[in-house]
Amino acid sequence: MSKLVNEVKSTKQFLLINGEKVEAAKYAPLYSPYSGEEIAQIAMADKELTVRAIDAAYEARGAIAKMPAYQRAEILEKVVVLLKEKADEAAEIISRESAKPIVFAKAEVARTIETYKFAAEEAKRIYGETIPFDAAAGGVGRFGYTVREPIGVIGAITPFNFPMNLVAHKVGPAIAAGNTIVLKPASQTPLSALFIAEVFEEAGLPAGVLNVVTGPGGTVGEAIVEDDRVSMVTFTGSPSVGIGIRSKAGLKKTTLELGSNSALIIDKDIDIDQIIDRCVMGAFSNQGQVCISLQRVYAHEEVYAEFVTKFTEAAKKLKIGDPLDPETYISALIAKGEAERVLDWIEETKESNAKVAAGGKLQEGILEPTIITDADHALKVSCQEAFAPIVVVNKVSSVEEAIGLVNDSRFGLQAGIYTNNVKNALYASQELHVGGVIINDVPTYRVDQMPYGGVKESGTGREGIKYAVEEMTEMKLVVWNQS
């Protein structure tokens, strides 16, 4: 066990405000989702402490805004170097606090390093444009250009499922653009956020630029959303909370990455053996607790039976157990209540024509990878976001039918299609009502520089460093009269 994790275990974890560790009046135990053991005591901030963090961010905004771009880039590059050195302990923290299997935790750390690298690069290329004013009769004798300026204080509210990389997707572009941050991490995964804040301090980030406030969302999140000095709220989480933030945010900018029940279409001309491993990863990595986890499969009737057989065989081979075991593929869901919820959803399917082809039970408290066939669209496992290792596989007679079923959803984050037919691929790219269409791969595909976000109840705005920088800056027009 790493030195850092030993230090974390059963110790007090403080708030980070204005570069200092700050005590809270109350602390709450943090338990391992897998073993149930106490990991640490986490500070529970109240409104007063949250406002104090906003004070610090507001006071520091001038220092980071005026810092030259190359210096902001150097800090982010230093974070990359430090995180490479600390990669193993970072992965262990993720795995212990979230029960993410260590193989996936290590992959998350590698992506986090890439994300901060992208942020360092984007800090150097925040461009405006010149405007041809003499294209209008009233513009003769004038020239103008746009510049992008930091927006100010950003409130970042992050989820448990990628506790380090989704923090990076908010903190990285915020710093690249010259903003300050008040970060409220998920209650189950605060250690990753506190760890990365220490890395930034070591990298030379000025005090007050990044403040970490742990505590209940109803207290900390509300204070962030309601404070007029916070210029933007970036949130990843449930649609209900996101919609609440949007309604309370007033004129603040908001980027909201919300729910999904991502779908995959499999056309009749596909070699099933070539796609099984990707489908297993898409459906079951991180216990299905991925915003773009593969939850629905619509397979053409000519390949349906073969796909179900081979997909089921592959799912049954996945190792279940301790997240720190490098052989483990499936471990505990983030909370026992989540497993109970999903078991209720599986039980609901038994009252219909649906069949449980694999899984459907707990194994030592861990939900087995579950495959359900012939599920009616109205069942919760199909129409709601499962956020669990569960996938529905249904038969279709055409790509057109499949697209109609994919679109019949309140969500629209990403969708995938496997096809060797160019016309079907083009048709799907045009007709699928989602934020991203992935051709010849699962909808779970993401690299960290691509624009990422959805439509409908999947949210508003886009992440992906370049695109997040655009969200986190304001455009200013400058016009010179030469006459």
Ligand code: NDP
Second form
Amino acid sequence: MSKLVNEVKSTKQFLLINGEKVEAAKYAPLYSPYSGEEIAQIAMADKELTVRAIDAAYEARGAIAKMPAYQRAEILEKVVVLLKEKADEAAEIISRESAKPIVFAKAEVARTIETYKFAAEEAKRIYGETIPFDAAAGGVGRFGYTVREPIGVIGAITPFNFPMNLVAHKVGPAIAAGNTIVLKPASQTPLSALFIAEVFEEAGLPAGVLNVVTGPGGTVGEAIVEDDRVSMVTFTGSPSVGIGIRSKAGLKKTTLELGSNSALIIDKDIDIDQIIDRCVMGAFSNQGQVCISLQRVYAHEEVYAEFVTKFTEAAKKLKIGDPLDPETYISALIAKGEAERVLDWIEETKESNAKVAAGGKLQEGILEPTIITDADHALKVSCQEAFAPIVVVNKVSSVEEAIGLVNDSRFGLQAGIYTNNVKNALYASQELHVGGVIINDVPTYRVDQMPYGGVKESGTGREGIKYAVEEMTEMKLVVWNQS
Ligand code: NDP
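To complete the pair, please output the form predicted together with the named molecule; the form predicted on its own was given just before.
Next comes the full complex, this chain leading.
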């Protein structure tokens, strides 16, 4: 077993402030969501320690802002190389702290490597533009251009469900753009963040550029959001916390990547056998704890029965168990209370016309992959974010009807449509009110350079490295008077 995994198993984890490991007054045990065993002791920062991390980030901002782009790119490239070497360790850390099945944890590490690679590349192409001043009578004799400057200190607050790649989506572009960071990872998944901070240190990132502060969201998160020296808060997490952050952030820039109840439309001309594997991945990977997890399916009446039969058969075959077992597809939800919440939601469906076609129960504490058919739109499993391995499948008579149902949601992150009808595909791309329309795939599709973000309660701002760099820089105009 590797040194790092041993450390994870047995040692206290410190805060990382200004390149130093810093003690906190209090520590809290971190337990495996699957086995319940203690896996580490985590430092619980208070407001004072959070302010100390902000001090460090504020002091370091000049050094990273003035570092040439090629050097920032080199540090990010070095992270890519180191992470490739440590990929197995990294996957095991993710799996242990979040109960993500190891097969998906490995996929997350592979994506994290790509994310930092994109960040290294983006560091070299932060462009402004020249402005045709003589297009205005008052601009004749003037010459001007824009440059993009680092925004300064960025507060990054991340969720538990992709503890390494969603950190990368904030830390990668922040460093590419020449900013410093105070990172507050989710309390259940601090180890991935601390691990990556050590990788950055090994890659030569100057002290103070990346600071990691573990501890309660209400204390650490709020101290970050309230500090005037923090210029931007980039948050991924639940809508309720995101809305609270936005209301306290004042004039700080905010990027909010929030939740959804993502939907898929299946048109009548689709070969169902071809899409089952994608639907299984979309609905059940990482136990459905994915912001674009497939939660609602609207299948045309001509293919509905075949889809339900085949999707149900496939869901029943998924292996449930230990996240470190390479065969496991479904493991424990992030907390015991989560399984109980979803069981209550399933109970609610039983008081309606809905039917539980697959799953619906716990197996050794793990929620089975669950499919509910004929679920009324007002049920919690339909209209709220489930964040669990549960999906509703309903029958529709047309793509138009399905689009209306998809749009009848507080959320709007991504939506998918399977169709061979080009008119229906175009119509859906225009009418779906979401941040991304995925044609001929599930809404769960994401690669890390694409613009990603939502409308309505799914958030504001975009990630995807190039787009995050735009959010994390400020435009400055320079005008020369040549007369
Ligand atoms: P939470 O909103 O519970 O937590 C997210 C982060 O916010 C954690 O670090 C948490 O800390 C912190 N936090 C909690 N309270 C506050 C506060 N008052 N002020 C500042 N920060 C605070 O989300 P989860 O971790 O449970 O993640 C699941 C959610 O994330 C889902 O809704 C999911 O859809 C969304 N998500 C969205 C994505 C997107 O890109 N749109 C991607 C992935 C997830 P602590 O853990 O200590 O409470």
